[in-house]
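Below you'll find only one chain, the form predicted alone, shown as C-alpha cells.
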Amino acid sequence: MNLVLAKTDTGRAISDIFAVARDRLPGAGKIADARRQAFESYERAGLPHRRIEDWKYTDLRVLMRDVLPLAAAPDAAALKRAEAAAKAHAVEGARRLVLVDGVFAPKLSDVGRLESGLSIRTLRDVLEADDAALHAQLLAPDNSDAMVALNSAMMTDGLVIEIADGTALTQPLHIVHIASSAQPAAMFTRSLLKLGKTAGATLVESYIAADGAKSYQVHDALVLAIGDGARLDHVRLVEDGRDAFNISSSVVTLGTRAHFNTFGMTSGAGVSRYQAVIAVAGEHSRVETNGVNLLNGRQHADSTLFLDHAVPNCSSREIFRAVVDDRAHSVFQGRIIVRPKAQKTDAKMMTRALLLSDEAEADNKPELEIFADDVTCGHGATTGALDESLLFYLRARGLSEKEAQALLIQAFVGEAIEQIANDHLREMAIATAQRWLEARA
C-alpha cells in the first residue's frame, strides 16, 4: 500500500521560503548538499512539538506556528536604526561585531587593528572558500534537532573567530544581533569560535531590536571549540523586542585542563529557547554554567541544557534562576550524563524559581544519568514566593512593599550573576537586572 503524506499550509509555506532564500545562501557544492539534506530533515519533522520529550514546555507548533521569510538585507535606513541601537547597548572596551538582519555589517563593526592572534571572518566568506576543516565544524550540530537543521538549511551569515594558540584577547569581543526589518522576517545566523591552546577569551552576544523592527524571528547557532588549556568566558544577553521569537543553539566542545564560563540573561523576546549541548572531552576540564530568566506579561523563555562528561576528572556546575511575574512562563532543563570512563566526575546543577504572582509558572527538570560509580554529582529544584517574613522585616524598616521586594529579587539571582569574570560585564548584567525591577513599578 503506497502512503501519501499531505503536507500542511506551513509546510507549503516553508518550502517556499527555501525555494526563494536558495540564491542568496553562500555555498556551493558540499555545502548546497548538506544544506538541502538539513532542510530535508527539518521538512519531515516539522516544528518541535510537546509530544517531543525535549520541547515538552516549548510547542512551537502552538507558540510559534509557522517560519517567516528569510528578512531581506538591510539598505542604508535600515543600518542607520541600526547604529542608533548598536550603540544604546554597546559594551565598554569590546570589540563590536554587528548582523543585522542576519546580515553582516562591517561599517558598524571595529574590524581593525586586530590583536595579534586574532582572526575574524564573515560565515558567508568562509563558505564560498575552500577549507573543508571550517566546514566540517560549521556543519557540527547535530540535524537531529528540527530547530538545527532548519539552521543549517537557511543560515545565511554569521562570524568565524579564530584564536591562536597561547593568545589571551585583551579585549572581550562582542557579537550583537540586532533586528532592524518593520516587516515579519526571520533571520538565520550561525558562528564559530575556535579557541587554541592555552588561549583565553570573552565572548560576549547580544541580541536587540532597532527602532520600528516588528514581530521577528532570530535562529541562531554558535559553534565554540575551546582548545587544551584554554580559557573562555561567555556572556549572552536577550533583550529582544516584546513580540520577537528566539531560537539559538550552541555546541561547546572542550580540551584537556579547558575551562568553560558561560551566563545567560533572558529578559527579552516573546517566545525564546536556548539549548546548548556543552561535550566535556578532555581530562581535568571545568564548565560553569550560570542563567537568569526575568519575565512578566505572557513571556516564555526556555533553558535546556545538555552536559557530557565523557571522560575523567572533569567538574560541572550549573546555577539557575528564574524571576516570573503576570502569566509568564519559565522553562529549565538540564541534563547531565556520566559516561563509563568518566570517573572522578564532580557535577552539581541547582535550579531555583521565584513566583511573583498566582499565574506564573515555572517547569524546572534537572536530570542526572550516572553509568560511573566514582564520582561526586547532585542536583535540586525549587519553587516559591516571595519569603513573606523578609518583606514584613524590610517593609518594619521603612522600605516599600516594591523596593523590599526588588531588594530580596536582586539577592536572589546575584548568586548566578557574580559567576561573570568581567567585572564590566556583571554590573552591566546587575543594571538589566534593576532596569527590569524598576520597570515592575
Given for the second form:
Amino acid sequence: MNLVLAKTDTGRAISDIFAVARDRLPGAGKIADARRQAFESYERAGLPHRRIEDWKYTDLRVLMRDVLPLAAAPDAAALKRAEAAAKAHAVEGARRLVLVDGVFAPKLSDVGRLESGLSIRTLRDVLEADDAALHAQLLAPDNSDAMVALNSAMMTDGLVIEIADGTALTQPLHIVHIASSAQPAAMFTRSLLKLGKTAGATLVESYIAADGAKSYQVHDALVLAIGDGARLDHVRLVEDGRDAFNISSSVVTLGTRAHFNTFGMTSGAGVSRYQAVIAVAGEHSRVETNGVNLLNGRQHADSTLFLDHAVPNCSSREIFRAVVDDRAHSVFQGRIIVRPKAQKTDAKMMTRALLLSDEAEADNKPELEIFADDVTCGHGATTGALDESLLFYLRARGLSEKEAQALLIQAFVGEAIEQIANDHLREMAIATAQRWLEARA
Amino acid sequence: MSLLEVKNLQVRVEEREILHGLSLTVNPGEVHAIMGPNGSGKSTLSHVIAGKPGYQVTGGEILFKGEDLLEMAPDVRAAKGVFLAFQYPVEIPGVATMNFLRTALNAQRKARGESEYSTPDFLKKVREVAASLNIPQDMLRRGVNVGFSGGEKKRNEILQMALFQPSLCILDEMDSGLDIDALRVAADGVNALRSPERAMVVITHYQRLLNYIVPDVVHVMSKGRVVKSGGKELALELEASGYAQFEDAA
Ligand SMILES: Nc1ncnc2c1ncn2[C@@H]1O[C@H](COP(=O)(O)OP(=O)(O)OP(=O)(O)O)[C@@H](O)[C@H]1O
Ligand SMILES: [Mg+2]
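After the form predicted alone, can we look at the form predicted in complex with its partner chain?
Whole complex next, starting from this chain.
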C-alpha cells in the first residue's frame, strides 16, 4: 500500500497510526483500496473543527486534538474485566454480542442457537470473504465527513447481522462496546444490520468501560438497512467513562412501509458525537427518533441528525431533551429535508434543553428545508431553567430541592423516553435516568 | 403554646412593601378566617408562611410551635406540619398525581423519622380520601393538575391536605371556582380534619364558605395589616357593609 505521508503535525501522527495498524486491518483488494482512499480523504481534511459547518459546536481539534493509536487486541485479563462490565450492563433476555477494545469477543457473546432467519458474522470475516454486495453496503457511509472517512480507513471489527425476509426476532440483539485497555487507545468498529422484507428486530447498543480502562476513543459506525414492511426498534446508551471520546455515525435506509423507532441516551463519555443520516426512501414509512442527553461536569455531547424525506406519504417525529448541569455542553442539530417528490410528508421535530447551572450550555439548531408544497412540517426549540413555581409547589409539599428537581427532570426527559416502544427498554432508560438523578443528590 | 405566631411582619416584593407589620396568633384547635379586599396581602401572607422564594422579610417574625419558621426551608416546614392549599395550584405535566402524592407523603414521613408507606397501604389510603372528596380515580393517573378544571384543582389541594394531615392548614380561596355541591364536599373534607391539635386559616372573600366552615375568629386585612378581628358575626357584617370602613383604618 502506498501511503502519502501527511506534512502537518497532527496529520503526521495519524499517518503513522494507519501505517502501523494496516497489517491488522481486515480485507484485501477493493477493501484495501477503499481504506486507502478513505484515509486520504481523512488526511486532507484532518479532524473536524468549528469552521466545518456540521461540526461548528464540536471542534475536535480543540476537544480531542489527536487520534489515539489502535487498541491492542484484549488479553485474558482484559476479557475478564470486560466480562464483569458486560454482566453489569446486561439487558435481560437479550442476545449479547460483545466487542472488547474494538474486537469481537466470542466467549463473552451469545452466538449459539441462532433463530432461523438470523445470521451473525463479524465484520472481519465479512471483509475477508468474497461478498461484493455486503461490502458495498458496509462501505455506504459517506467519507465526505472526516470522521466517517477515518472509520472507513481503520474499521477493525464489528458485527454483520442479517435477518431474513419475514423473520421477526423475539429476542433483542444487544451489541456491547467495551473499552478495557489500560493504555490510551482508539477502537474503530463498524456494524451492519440488515432487515429483510417484513422482518422485525430490536437492537440495543451499549458503550461502556471495564474497570481500569483509561482515556480511550470509540470510533464507531453503524449501517441499518430496513427492508419493505420491516420494523426496527433501536436503543443506544452511551455510558462510556468520563475520560472517553465516543464518535459514532449511523446511516439508515428505510424501504416501503418500514418503521424505525430509535432512541439514544448519552449520560457517559467526556466528549461524544452521534451523527445519523436517515434516508426515508420508501413510501408510507415512519421514523421516530428520540434522544436524551444527561450531562454534568465538563461533558460535551453532540447529536446531529439528518432526516431525508425523498418519497411521498411518510412521517417522522423527533423529540430531543437535554439536561445540562455544571459546565457541560449539549448540542442538538436536527436537519430535515423534504425533497420535491416527498408530498404529504408529516415531519415534526421538537428539542428542549434544561439548564441546571449558570455555566451549562446548550446549542439547538433545528433546520427544516422543504421543497414540496403539500406537507405538514414543524419544529420548535426551547432552552430554559426549571420552573421556579413548580419547584416551590413540590417543596411546599415536602420534597427537598434535589427531590423536587429530580421529579421535574424525570418528567422533562420522560417526554422523549416515553416514545420507546419496547416496554423493557423503556424501563431500562428510565432506570438509567434515575441513576443519573440519584448520583446528583 | 400557640401554633402560629406572626409578629409585626413586614414583607417586601421587588422593593415594594406589601405587609406592613402584620400580627396574627392562631392556637391549636382554632379556625381563623381572613377576609379583605383584593390586593390586601392575604396570599402574600400565606406564601411567606409556606416559604415561597421572592419575598423579602424586612421585619418581624413567624413562630410555628415556638420555632422560627422563617429559618426553615419550605420542605422542612411541610414536614413539620405547615400546609398551604394554593389559590392557584400549578400544573405539573409529566408528573403523575399518584407518584407525586406518594413521593411527597414519604418525603414528609422520612423527614419526621417515620417509616415510609408501603405501596398497598398508600394506595388504599389515597383511594379512601379521594372517594370521600368525590375525586375520580382517573384524575389521579393524570399529571398533577394537568387538564383539571378549576374546581378539580381545588379538590386536589384538599385531597393532599387530608393525606398529609398537617397541623396548620392555610386555605387560600378554596371556595373560588367550586360549584355549590363541590363546595359542600370540600368543606366537609376540611371539617373532617378539624381537631383539637390542628388549626385552620381560611382565606376567603365570601361569607358563604364560613357557613360551612364555621370560624372561631374572623380577621379583616387591609393594605398589608390586620385591621380588625372579631367573632364569626364579623363576616356577616362585612357582607352587609363591605370593606370601605376599614380602608380608612388601614
Ligand atoms: N411577585 C410580585 N411582584 C410584585 N407585586 C406583587 C407580587 N406578588 C404580589 N404583589 C402585590 O402585592 C399585593 C398583595 O397581593 P396578594 O396576592 O397578597 O393579595 P390578596 O390579598 O391575596 O388578593 P386577592 O384577594 O386578589 O387574592 C398586590 O398589590 C400585588 O400586586
Ligand atoms: Mg390572594
